[in-house]
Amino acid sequence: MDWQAIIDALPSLGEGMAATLQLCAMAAICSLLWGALMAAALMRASRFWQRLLRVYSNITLALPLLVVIYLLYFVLPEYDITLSSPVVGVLALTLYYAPYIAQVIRAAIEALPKGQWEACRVLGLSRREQLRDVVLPQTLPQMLSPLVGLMIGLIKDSALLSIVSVQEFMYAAKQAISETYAPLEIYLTVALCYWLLNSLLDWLARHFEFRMTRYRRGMQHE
């Protein structure tokens, strides 16, 4: 094991990891917002918009992420739409993960018993009060695990963006290998970093899910 190669590559790998975290944070926020809008539209919008969104979801869910990246990076410039590599990265991850997020949100909301919606109407709660006091406290614990699973997938898939020269973690790893000629050491370091990052996310999700469902365990013991 060439430890010196790892030490020499740490600064560039650190910059790559910082770029990956920034890119993934932006893509996660955008995909959560777009996914929430899609879920609301799929439940409330007119049939035309619902069919349009279903067609978009079906097409996206059937495509590999790599094809979406190639379409944005290589095909759009032929129609005079040229996007920078980081924008392609955020847009590709957003378009790809938003339909999955929409399905998670819609399934959690539709799982609420109809009696609760009727009780909200009887009590005269506004839409905002229904969302804040009834819907989110019950659906967030259900949505948290699948959403975090999708975010972990998003982080892992961000490595594909190195193909279109997005200077993220995997791109930095390739550069480090070309300088140190130590692929085993560099790729093991990369694997360890991805594992630590995703394990931390998983632990945080379990922690928050445990805290958000305390009231249920309290009711069961009464």
The other form holds:
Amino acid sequence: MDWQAIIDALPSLGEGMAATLQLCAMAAICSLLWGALMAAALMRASRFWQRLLRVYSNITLALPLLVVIYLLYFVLPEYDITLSSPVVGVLALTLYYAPYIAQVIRAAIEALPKGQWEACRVLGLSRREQLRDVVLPQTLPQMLSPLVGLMIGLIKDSALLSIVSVQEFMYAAKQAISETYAPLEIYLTVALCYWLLNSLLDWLARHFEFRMTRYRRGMQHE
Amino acid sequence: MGLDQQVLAALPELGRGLLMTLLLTVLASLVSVVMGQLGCFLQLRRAWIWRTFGRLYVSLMRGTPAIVQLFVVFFTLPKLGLGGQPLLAAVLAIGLNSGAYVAEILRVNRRLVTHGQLEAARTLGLNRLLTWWYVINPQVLRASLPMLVNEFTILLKTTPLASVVALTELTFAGQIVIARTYEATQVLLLVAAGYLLIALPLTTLARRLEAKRRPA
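How about the form predicted in complex with its partner chain, since we already have the form predicted alone?
Below is the whole assembly, all chains and molecules, this chain first.
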């Protein structure tokens, strides 16, 4: 093990990690919004839109992310749409993860018994009260762990963006390797960092899920 | 939209890439099932050291990007005297990665085998290996089949990573053709169609198997 190479690479790796975190936060927000919108459309929009969205979901389920990235990266400029590579990265991750997110949200909401919606109507709750007081408190804990699983997948897949030279963590690692000539050491460090980050997220998800479902355990003691 | 003449001429090249992708998928799936069995076996051992090994394997493979794993394998192999073989590196890395997910699938379905069955097997004089082969495996594998087919579709979607270690599978073949013809859109759409060609039957199969397993 060449420890000196790892130490030398740490500052630039740190910068790369910051870029990855920024990139993933953007992609996470965009894909959650787009996914929520898709979920709403899948439940309420006209049949035409539903069918269109389903075709889109099926295609993303079957295509490798790298091919999606290349498609956006090479095809958009041919139609005179030039986006910077980080924007293409966020766009690719958003388009790729939104269908999965939509499925999770839809499944959680459709799992609510129909009687609850009817009860809300009977009690005269507004749409906002329905969502805030009845739907979300029950569906959020259900969605949390699959959604965090998807976010961990998103973070892992963001490493692919280094291939189209988005300057994130993996890219910083490649830069560092070209300076230190110690690929194995650097890549092991990179793996460790991703692992720690994802383990932290996993732990947080479990912690919050436990807290958010306290009301259920409370009822069991009655 | 007709295909460009040069792209048409490159179709056999893309076809060979598709075959390499298929080969890689099949070989990596085999590694993945073996590693999955091993990972599941280790996690269910009573001794904490084996359990920790099993859990660490699953956690590491699920917590780090596949591309990083591929590079780690690719740069470790030369130290074992197996350098310069991109196919071997890709099969090992992708198989190891997917094996962690297979281990989890098998572990969940392992619950189907009740304690009584294991005791019965023991009473009948089956040793551990025979119990695994004749009692546990048929039940667990059958129950896991839809999820396993699903997992192999996901595995297929990680194979383009092999292009970063210069294995001429479908995506890399596409890149080579693009570099020569500058027809990015057409070539990439052909590449995408190639993946759909393999993936769509797999996803349909998974859905059928899933439906079959849930009788009304």
